[in-house]
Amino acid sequence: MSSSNAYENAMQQFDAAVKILGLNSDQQAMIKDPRKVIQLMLPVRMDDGSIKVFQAYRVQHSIARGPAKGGIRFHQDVTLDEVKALAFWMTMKCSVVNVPFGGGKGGVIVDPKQLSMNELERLSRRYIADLIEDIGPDRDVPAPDVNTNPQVMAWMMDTYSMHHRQHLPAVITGKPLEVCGSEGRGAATAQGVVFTLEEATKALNMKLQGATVAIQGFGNAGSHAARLLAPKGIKLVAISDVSGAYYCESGIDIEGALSWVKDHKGVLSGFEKSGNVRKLDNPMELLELPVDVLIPAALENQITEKNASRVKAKVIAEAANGPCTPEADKILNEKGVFMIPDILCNAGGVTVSYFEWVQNRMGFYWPEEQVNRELDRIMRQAFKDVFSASQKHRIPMRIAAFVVAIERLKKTSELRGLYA
């Protein structure tokens, strides 16, 4: 089996949880599989007058516990089998954290920085609607993901409210706040993030203060966990994107890196320039650090079998989807470390695109202070769920979140039943 192939590696996740369970094959035909996946081929005019047309997928994995839940990506090598395994993670994380989704995903073929800003609103309203009876409040609510952001979802939910002529905000989440979206969001991942990894940290008697971290992407997650985590007293050594990986043994100087990016078209290229900050010669050196505090914030398979016996960190808070391999994660629990895995620790979001939804459907909306306050709420009873798991069993904390996540969903699935 190849390691890279996402969905594959899903299914050994679940294979695993299931054994602890002792699901029979009914309980897990109910679970498993994706109840609906959709192939699109969308036909968009171009700036040119020419009409290009994009490959593009919506997985509907499960809708046991609520509306299918999950963020659109727009990326030149998105696969069906990546869609199917986000959607199942959607699925398993909305189920650990207990809030009331199934999971979705949906991605287009397509690398959007080929397009320009009008050819990107017409890919984007062409994706909606396409899918217009298939998605809603009610049946499905996509959110951004890899390369979407307030904007796009902005004019998706404008699509489908067209559609339907009415105004409908809670068919999409991590809208811009002017346009019906929450308080919150923006750093909601990466405020997950750091709800858990205080929550690992007590449970391992470490100390978060002057704990040494190195980050891997410095997009949404990867930078709002480093500027949350700065008032911690943590010690940034290592970041990285898609210019490169930037060191710095002393500590870097987090806002400085902020605002870099913030003056350098949302990159770190050239950032080697700044004080003792050092490019390394490989990005990949960045997971192999000598540090207490690994994050990995950007796609899914950078530790594999390959790299893992080399990672040094001895806590790994996964803000990225599935950038762990079933084979790394069995090196990685032989050498003792601890992971806060990613249906958990990158929860957050989903989290807060929930609240979203339900301001939407309220017509009421909460300022910040109430949003932080119900997610730490949420973060921290969910570690403590998967921790509680992982003793109980004596089992790793991944294969622990599936078991938590799997019992709630055979539990939701055999009340309902079957309608025939």
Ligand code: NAD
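Think of the rigid core as the biggest set of C-alphas that the two forms share within 1.5 Å after superposition. Keep in mind the model is a prediction, meaning the values are calculated, not measured. Positions refer to the first chain, counted from 1. First, how it differs from the form predicted in complex with the ligand.
- After superposition on the rigid core, displacement of the C-alpha of V311 between the two forms stays below 2 Å.
- Once the rigid core is overlaid between the two forms, F54 counts among the residues whose Cα shifts by 2 Å or more.
- If you fit the rigid core between the two forms, you'll see the Cα of L42 move by 2 angstroms or more.
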Given for the second form:
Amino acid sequence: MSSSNAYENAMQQFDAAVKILGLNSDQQAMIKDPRKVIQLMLPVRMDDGSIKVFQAYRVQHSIARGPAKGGIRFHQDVTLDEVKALAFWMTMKCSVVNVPFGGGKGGVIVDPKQLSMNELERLSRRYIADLIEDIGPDRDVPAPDVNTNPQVMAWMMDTYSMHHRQHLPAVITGKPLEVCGSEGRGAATAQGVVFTLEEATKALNMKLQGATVAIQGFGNAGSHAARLLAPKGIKLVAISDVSGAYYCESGIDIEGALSWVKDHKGVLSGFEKSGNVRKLDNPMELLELPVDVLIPAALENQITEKNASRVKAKVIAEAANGPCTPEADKILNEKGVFMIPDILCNAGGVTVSYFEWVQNRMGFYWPEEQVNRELDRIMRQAFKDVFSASQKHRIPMRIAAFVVAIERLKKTSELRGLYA
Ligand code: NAD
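To test you: the structure above is the form predicted alone. What is the structure of the form predicted in complex with the ligand?
Let's see the whole complex now, leading with the same chain.
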């Protein structure tokens, strides 16, 4: 999606929810715009001895409900508008699940595939070094996003801690387990998808047992979702990734697909050779299959005004961020498709990030079972809050999620008042 569209879309969503809530211009002003936008030029020593300068951003959209919270993206197409939109959505996401964080996001314009490990480490450390006054366990807590991973988080946490001459793991979440990470973080997003999907099927009087499911994307969110849904008795009829889409009417062997990916460098390439799986000529067909549940878990802007009318799923669970455009949303809504919107559906990741932050501050670490128990409680409650707002105001689930989030932000900002 073009970055300006991302920010425009975000602002349209804000306006739609604000209309329902009847917020006046002062109330809107306290919530809408980012509180701090930081632009950086990061000089980094390359392996050949030369210096390269990378443009980078950190946007703190909100610090009303707690420290800013959100990932850092390393990508050649990062723009400030995109980072602003993502930071806004983090504020909304944290508020929907009612965890005590605001929203933020970071980005560096870089294609990390072009960097050596040493260059990547120097860039990651420099990014944090230049933000040393702006981040912190009580200020702004970054995490991984596209092309950043637990190793990058470990370097960033180390840089911050070394600078302060203290062990400060709560400055960053998404760290490896050995560096004060949390149990359950890897599958947290998918686990949250499953909890909200269970609640949705209950609300719709549908059974998950025997329901047909298609999943677009078989990475972290998609593959864990498949694994966690298997014991619920679903019939997974289609999966896809960058290599293509794979269909099996009688149901894909989920364990088989997971081990295929493990044995084939993380991709499904060649999976049609297993069992009676068929590779679809056009991978986008997956989105139009006659299934009960569709889980987009890959990229943004997959369901648009071009294909929305052909979507046959009864429920869409948005594991990915922004997989449906606003135009598609309208069409899907008119068709009566039940939407579990991204800021609710995939909030399991940030919720377990919150647990990681809590554990870091306590210095006491929970077993995975406890992480999942707390996640279960938070995700199901968030679903109920959004569903009842949707019933109360007779609005689609997506707008309802923004209504719940913005209402909480409004109350907080009224109670806190305006400083100075
Ligand atoms: P990932 O990189 O682990 O996996 C992405 C998957 O999508 C891969 O299997 C990739 O091959 C596939 N893919 C890429 N292009 C595709 C295409 N054109 N068609 C079909 N599949 C394609 O990423 P992830 O962490 O699983 O994230 C997926 C989505 O979920 C993103 O939108 C991300 O923002 C969102 N999300 C992830 C988390 C998390 O904790 N991982 C949290 C919140 C939201």
